[in-house]
Every structure is written in C-alpha cells, then in structure tokens.
Amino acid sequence: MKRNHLPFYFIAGLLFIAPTLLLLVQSFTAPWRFQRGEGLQFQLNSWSLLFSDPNLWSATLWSLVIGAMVLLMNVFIGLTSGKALALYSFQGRTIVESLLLAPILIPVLAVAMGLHLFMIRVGLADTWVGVVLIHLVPTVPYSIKIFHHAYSEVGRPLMEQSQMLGASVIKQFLTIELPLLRTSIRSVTFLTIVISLSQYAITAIIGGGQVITLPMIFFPFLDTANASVMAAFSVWFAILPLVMYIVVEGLLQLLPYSRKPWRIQT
C-alpha cells in the first residue's frame, strides 16, 4: 500500500466500510443502544421476519428484471444521444439537449400522473413494461449527461482516424468506443439501478399494485421501530445493485483490451 493512498483508504473506511459493517452487525443482533452500555445479543429474528413476507422473492425478482431492462435502455439511449450531442453539430442542438435533460427539472410525480392516462389508453398501465418506461424518466437524463461528457473526452478525431484506417461502424464501436467508455458504463450502472430500485410512488401509480417491487414491501416495514429489521432489509436491498454491478463488470471484461483477471499478465 502506497503511503499517499493512506488518506483515501482511511476516509473510505470511515465513511463507507464502517457504516456498512455496523449495519450488517445490527441486522444479526437484537436492537441495542451503545450509549446505555448494552451488549450485543446475536439473533436471526430480523431475517426470519424479513423472509416471512410472502412477496419478498417475487418483489426481488421483479426488481432485478425491471432494473436490468431500465439499465439496458439507459445505456442504449445514453450512448446514442450522448454521442450525437458530443460529436455532431446540427441546428437546434442546444434545444434538443435542454429537452432531454428537462425531466430532471420536472417533478417525477407530475410526469407519472400525466403519463398514467396515456398508458391506460395504450394498455401499458398495471404492467411491468409500463413500470420500465416510467423509470426511464428519472434515469435517462443522467445517462445522457454521463455519456455526453465521455464522448466529449474521447473526441471526434479518434472516431475519424479509425474510419480512415478502414474500421467499420460496428468494429469501431466494439474495439474503440466501448473500451473507452468502461468508466461511464459503470457510473450509469450504479446510478440507474439505485434510482430505479428507490422508486416507490411512480411504481405504485403505473404498476397499479400489480407489479410489486422491493420498495413497495419496504415501506410497510417503516412502521416498526425495530432497527434490526430495518437493517436486515437494508442489507437485502443493497445486495441487488451489487449483484448487477458484478454482472456488468463481468461483461466489461469481455471487451477488447481488458485486463482479464484469469490471465497471467506479462
């Protein structure tokens, strides 16, 4: 460990690792108050209560499916829109960029209420497809902004150089663009999944109570004052973004010029 990295590891441990470990310990213990000098009493009652919910597994599955679909659509829309805004000049580009980022400035509930009537007419209300589409409203603007910045850093000359060397559009995208956009894809993955998983109101409105996700069974647990139950649910909730990040990271290792951990580096 390099000496100049010590402050970073100390701050990361203090602000992230320590609270996470404390939350994990709290989920396996009875509620306690350290200021009262109470000891830790390990038990599994909080996890038993969590798994006793009949909708837990189905809600977890639907959250994963919806989160994965929202992520795929965010990557597609963000890549295409971000590339167009960063590398091409066209009339009205500023207006188009403002319109694409407008959902950030408009309350999501207002958009959801307006789109609810439209989805009822087209038959997307009370379906998981409608929930996926409404989750794009609070996530797509961030994805476009991230990829816009990424393509601006890559620059148009690099794209033109590959074309001059005879690379096709697909080969350019797979061997040049995607490897250079790894960091942006990771950022979009975490941001999109966290935002999508945290949506309760718009999921209830568009899903109509037919599409059950984790936030919809999480809020009833807020009525309890049992901190151990809340800690168990928080740990379970945090596993989903971690799982999806691991899957995306595994896919990124298949890209060209990736340092694959199973290969011996020379």
Partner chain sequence: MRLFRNKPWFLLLPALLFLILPSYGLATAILESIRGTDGFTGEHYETLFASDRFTASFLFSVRTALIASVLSLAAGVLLTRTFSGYLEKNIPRLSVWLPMVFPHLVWGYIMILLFAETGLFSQLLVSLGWIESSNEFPIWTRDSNGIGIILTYIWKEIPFVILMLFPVYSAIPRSYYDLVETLGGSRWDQFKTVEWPRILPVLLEVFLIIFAFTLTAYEVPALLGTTFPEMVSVLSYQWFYSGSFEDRPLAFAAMTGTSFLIMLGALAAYLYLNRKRMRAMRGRL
Second form
Amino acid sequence: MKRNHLPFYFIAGLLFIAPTLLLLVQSFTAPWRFQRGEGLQFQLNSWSLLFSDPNLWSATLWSLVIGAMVLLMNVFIGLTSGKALALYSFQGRTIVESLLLAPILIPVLAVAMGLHLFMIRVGLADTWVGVVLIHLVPTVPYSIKIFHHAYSEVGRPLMEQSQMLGASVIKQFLTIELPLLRTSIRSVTFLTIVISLSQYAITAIIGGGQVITLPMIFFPFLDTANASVMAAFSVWFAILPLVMYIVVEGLLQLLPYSRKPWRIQT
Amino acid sequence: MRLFRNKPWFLLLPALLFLILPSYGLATAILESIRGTDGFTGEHYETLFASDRFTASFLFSVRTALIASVLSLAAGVLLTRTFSGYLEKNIPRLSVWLPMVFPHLVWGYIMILLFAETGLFSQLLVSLGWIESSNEFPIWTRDSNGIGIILTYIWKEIPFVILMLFPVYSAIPRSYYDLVETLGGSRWDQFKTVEWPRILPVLLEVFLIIFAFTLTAYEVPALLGTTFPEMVSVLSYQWFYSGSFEDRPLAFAAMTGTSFLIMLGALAAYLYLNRKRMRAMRGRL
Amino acid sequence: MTIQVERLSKKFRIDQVLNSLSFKLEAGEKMSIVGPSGSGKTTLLRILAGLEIPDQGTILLEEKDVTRLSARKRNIGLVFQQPLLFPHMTVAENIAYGAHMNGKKTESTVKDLLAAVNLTEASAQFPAELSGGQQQRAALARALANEPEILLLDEPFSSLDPNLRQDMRYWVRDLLDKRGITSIFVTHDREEAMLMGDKIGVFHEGTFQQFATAEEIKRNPRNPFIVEFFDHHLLLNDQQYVHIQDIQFSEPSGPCITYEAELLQTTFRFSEKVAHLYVKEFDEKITLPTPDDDLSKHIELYIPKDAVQHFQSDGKCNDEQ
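Let's compare: the form predicted on its own is above, so bring in the form predicted in complex with the partner chain.
Full assembly next; the chain just shown is listed first.
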C-alpha cells in the first residue's frame, strides 16, 4: 500500500518549518515591502548591526552561563529523583510524585513575586544565582518527569545485573546509567535551555534589571531595530540551544561505551 | 536495612529542597495577598473584585487561555493521529519539534512578521490586489480580542501536544483497530473505544499545563496584547512594579486568585480520572 | 566454595516468603530448586545474591558470613530469566564488564569465554543483533567472566523455545561441570530440575519440603506435597502413597485395593501409551502408562496392598544438614 506523503510534508512544512525559514530569510534581506512591488533584497547589515551591539554579547554570555547552571542543576535533581521514583517503592511515592510535578501548574510569576522579598533578604536578588534559582521552577518538574520515565525504561534488573558484576555505585552510574540516559539528557538540555531563554518577567523580577539576559534586551530591541535585525536576533535565540546541545553532546562522548556508532536504536 | 529503606528519600533530597522554592514563593504570595496593616484582611480581594480593570482582565485571560488550549489540543490530536506513522522517523519528527527551539517571545515576533497590519500577509494581499491598502487588513496583533496571543500559543503549543501524545499513540497496538473493525465499528468507534480512553489522562494533563501556562505567562501578552483588556499576568506585573506600594498586594491577590482557579481545575481533573479508574477497577473485580 | 544457609527467613508484609530455610552445598555441587510458580524461589536467589536482605538467618560462603555484604562485594554470579545484556555494549564488552569493574585483566578470559559459548564470531555485535539463545549464552559468559565462586541461575532458559532450551540445558551443565562451579539452579520445571541439579530442593511455603537427589525423591518422597508435586506416585491419603508403576490395570493375585476410574483420553509419551484418568475416589486426574491394548471407558485400577507406602517422618524437612 502506497501512502501519499504530500499532506504530511505540506502541513509540517507550513506549520513547523516555514516560520523558521521566514525568520532566516528576513534576517538576510532588507525589511519587506511587497505591497510596493519590491522583491527580496539581500543584505548582511542586520547581522553586523546585531553583533556590533555590546549588549547582545554580554546578554548572550549571561544567558549561556545561567542556562548552563540551570541545566546542571536540572540534570542533578532530575537524575536523583527520577531514579528514586522509578526504581524504589516507598510510602508516599505517589504524593511525592504529584508534588514534584505540581510546579508545572503553579504560575511562575506568582512564585517569583513571592520569592522576591526572600531573595532580597538573603542577598540573592539582582544576582545571577537568584535568576538561576527562579529558572529552576519552570524547568525542574519537566526534567524529573523525563528522567523518571527514562529510569523506568532502563529498569531495575539491568542495574542489579551491574551490581552483581561488582560495579561500584559510581562505576554503575558512569557505565550503565548515564550512557543509557543519553537521549533523555539531550531532551532535558533542549528543554531547560529554551525555557530558561524564554523567561522575561521572572528574570526581570529576581534579576532586578541587573542581570541582563537575551529576553531582557528583546523588548528594547523591538522598539528600535527594524524587522531584519529583529529576525536576526530571533534566529540568534535558537542558536544558543544548538550550541548548548553540541557542548553536551561532546561531553556525552567522553562517557565510557559511547564512542561506538549506535547501530541499534533503543 | 535502615539505609536501604531510606535510600529513595536520600535520592529525593535535592528535589525536595527544590520544592522549597515554589512552595515558599506561593505561600508568600498568598500571605502578602491577605496581609493588612494589622493582621490578616480580605480587603485586597475586595478591592480586586470591585475593580473593573481586574474583572475584565480576568475574564479575558480565562477566555483567551481556554480558546488557545482547546484549539491547540484539538489540532495536536488531529495531527498526531493522522501522522503518527511519520513521527517514528527521525527527520519528520525533528521537523515537527522545530518550533520548540524558539522561546515564546520569538514565536510571538513571528506572528508580528506575518499578521501585523504591515506584515507579510497584509503585504501579499495588497500586492495581489485583494485589498486596497494595509489599513484594510484586520488587526490581529495587539488586538483587543487576543487573536494574536491565541494564534501564537496555538502554533507554539501544537508541537508540545504532539510530543506528549505521540508516545501514547505509538503504544497502541494495531490489532485493537482491527478488532474494532472486525466487530463492525466505524472509524469514529475506533477513536472512541481504542484511542480516547488511552489519551484522555494525557489530554487532561496537557490541557492543564497549557491552560495554566497561557493563563499566566507574561511574555507573549506583553508583546502581542493591548492595554485593555490585558492578560492578568501583564496587569499583575504592572501592579507589582507600579511603584506605589498599595498596588503590590493587588498583584499578589490577582496571582493567588488565578493560581486557585488552576488548582481547582487540577483537582477536578484528578477526581474525574480517579473516579474513572475506580470504575475500571471495579469492573475488573 | 561451599555455601551454607542457616534458618533464613523473609517476610513481605504478611507473606512469609522464606521460613527458616537451611541447606548446605559442597564445592562443585550442583543444586536445583524447584517449586510452584510464585512460591518465592526468586526471592531466595536474590537473598543469596545480596540483592535483598533476609529478616533472619545467615549465609556463609566458605565459613565467612556474607549475610549483610552488598551484592557488589559478593563474588556470586547471577543469570536472570532475561539475558539483560547492556544494550550499549558489544558482546565482548558485556562479557568483559564484570572483570573490568574489578580491575582484572580481561583479554584472554573474554576470548576463552567467547569460544566456550560459541560467540567468537559475534563478539563485536550488539545484543539487539543476537538471537535469544545467543543472548542468553552471552549473559552466561558474562556471569562466568568474573570467576564467581557460586553461580545462581534463575530460570535462565524459560524465555527460549523448547528445542533450544533442551540444548542449552546439556550445554550449560557440561560447562559447569568442566569448570567445577558450585551452582544453584531455580526452575518450576521438574524435568529441568532433575537435569540441572545433583540434588533437588523442593521449595514450598518458604522452605524445602525435601532436599535430596532425584532418585531419593522418587524412592522416598517425604510428604504429601512432594507426592502431589512430582508425578511419580499416587497419593492415597495423608499417610499413604503408591508408586505409579505399582498400579495395575488387571487384578493381581494378592490382596489389593480397587479404585474406579474414568478414561478421559489416551496419548503417547516416549512412544508409550499413557492414559489420562479421572479417579472419582480422589476427585483427581492422573496419568498412567498403560498396556497397549484398548481400554474401555470405565476401568478399575488395582493396587497390591504390599505396594502401599507410608511417609516415614512427620512430613517436615529440617534435618539432613
């Protein structure tokens, strides 16, 4: 039976790929004026304008630093609690599980407003550490969910097998758990970085305008820059997760048993 | 033995420490919303509900969030069940998830590029001669109906819905569809008896996540919203930063009230699913 | 390496899985543990392996108490029902894993083991590329690579198809013999238990109902449970049983007991005709080898009085060790 692939590629192209292309094309062309019968005019000005802005580079750097820290904490919290939830049965497990997922539903704006005074009191307001902490709220529940699922897939028996063969806790983690969780680590990387890069309001509240990340300069840019520069800036947003992904992928390559080609998808 | 029994709690320690952040934050928000000059008070809520600005904003927010979540769910289900075969393959799957690489802010900007009065569509319609000038193009961004906000959210959340639903769909054995067919069921029957019971819990979960998010996120409405009515998040943010300290409790009250609405929804969904599960269990006994 | 288990008990909530179980196994001995499914055999193995901790009792390996030693530090190999090969490692890496973890040199061991389990060709392949039998052989080689003092096998062939299962049994037995490994083999299959163990522990209600050679069990079943579990005998009542081969279809000369039976079906086993009978007296179905001639629907079974055996002890099994 031959299927017609056209509907899928049409819809996927229109809904998911076209917007990306739109940004790319706009970033390399002058602002469009099709209504005046003008065509596309290629230019690189937008990019050079964007890159010549010193704010962009410091904001990018801070976004990366904060994103990396948020990711690190996410992986740590996600791995530990995901393992506990997936491999152990203990009293109150379902309650803990729903409690850990609940922050997905709580408005992060309310949490940030509530934490603002506390952050001032402990001296974390207006610091990047405070921003990292508040970025944990919308990201960690997802990471826990992802690692919980991943650990359930790997399953307890495989870990016991490693125990039986005399692996220490650390060696088991490095040789069995991490390599088998690499797909989830990739997903968590993407998810946390993108969510962290999306936060304007809570970064503004906790960072107090002192911690300048990319979203913090997005609105000022919008007022001054033309469509081409804005498009370039938008594309720039998507490049950061890719950079982070490449870094994480490189780190994953350092794990034992990972230099081999993956012939089988699991 | 002792250690063995405590091990999961030891592993959960970082996550439980993390929980302090949202719970402390929410608790403070609630407290600030009922704190008066001396002792607790409900006056901020009274002021809040008496204010037309808030009621208009609240209703507008709920309406906008509901439309956005329901439509993105419907579209997500439709796309997942139609194309789940494609999603098994790498390239199509990655293409579907491409929008997830962009923050909501950026997606909002794409809407401006496309739907603004001087945006791409307006330009194309003018150059095709379908409308005289861009003034005739409907106002879909920064409009008082929230169309720009809704469009952004639907478009951005569809990949998320697909991401969550796809594992459910790929786990449904083909033989179930065949079974319904051999018993004379229609395609609708197949959906109702095979898919619906399996996707319902995930659908409710995804609905709650998207609804809670679209109801309270600040960035997209700040970009695509108008000044009246404004989304409750934008209003609260303004109150929080208004400079006058009288408005801050209002910001807390607005956010607390909204949180309660979400909790109520979550509780209802939980009870509904639990009742269903209990019934299914009883049927098995 | 001898293993000695003393009064092992384990309770899961209200379920007494192990009830003061004791046994001793000499170095190089092979033992089978057989019992109904879900009787807790796996829990026993997991306790021996160190994956669970018993509520009471001790486990001695060559006089050394290892009851509280973690699985990581006990040199015991365990082959599970499923091969559980690490999916991200090649066959050779899987086999080398244990030795690698313990900082031992592996190259020659791995090579020998690959040859021993006939997987030399597949050494660079990933587990998902192997057949079920190959996977289970690789799992066995992996367990052996650590040179365990004791090898525990938990129904290792149950996921294989019957033909392969039979081959694997001989093959594994041979390998264990050659290497002189003390082994404990858990199964629910009576025949497999006899094949894989010099001694058989019949496990039921948390303890061994009998721990003896297959021959001894057949000759001298200890209690009604043993009789019911194996089909060597017909249980007459709580005290008496009779060997299947003593049941006759025609009336013998001496004094005898007679039972009425209904013939349900005849089939063939090892080219011998067997009758599936329903004995009304016991409300039970039994299977007997029959003479090759046609049987009528209703038949009489005769048991010579002197063939009736009595259980010797009170039916408990706590001695022997």
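Only the largest set of C-alpha atoms that superpose within 1.5 Å between the two forms is called the rigid core. Computed from a predicted structure; not experimentally measured. Positions refer to the first chain, counted from 1.
| query | After the core is overlaid between the two forms, has the C-alpha of G209 moved by 2 angstroms or more? | reply | No, shifts by less than 2 Å.
| field | Post core alignment: S198 C-alpha displaced by 2 Å or more between the two forms | value | No, the C-alpha position differs by under 2 Å between the two forms.
| query | Any CA movement of 2 Å or more for W62 between the two forms, core superposed? | reply | W62: C-alpha displaced by less than 2 Å between the two forms.
| request: Enter the rigid core superposed C-alpha shift of F10 between the two forms, rounded to one decimal in Å. | output: Here F10 registers a C-alpha shift of 8.2 Å.
| query | Once the rigid core is matched, what's the CA displacement of S48 between the two forms in angstrom? | reply | That residue's C-alpha is offset by 4.0 Å.
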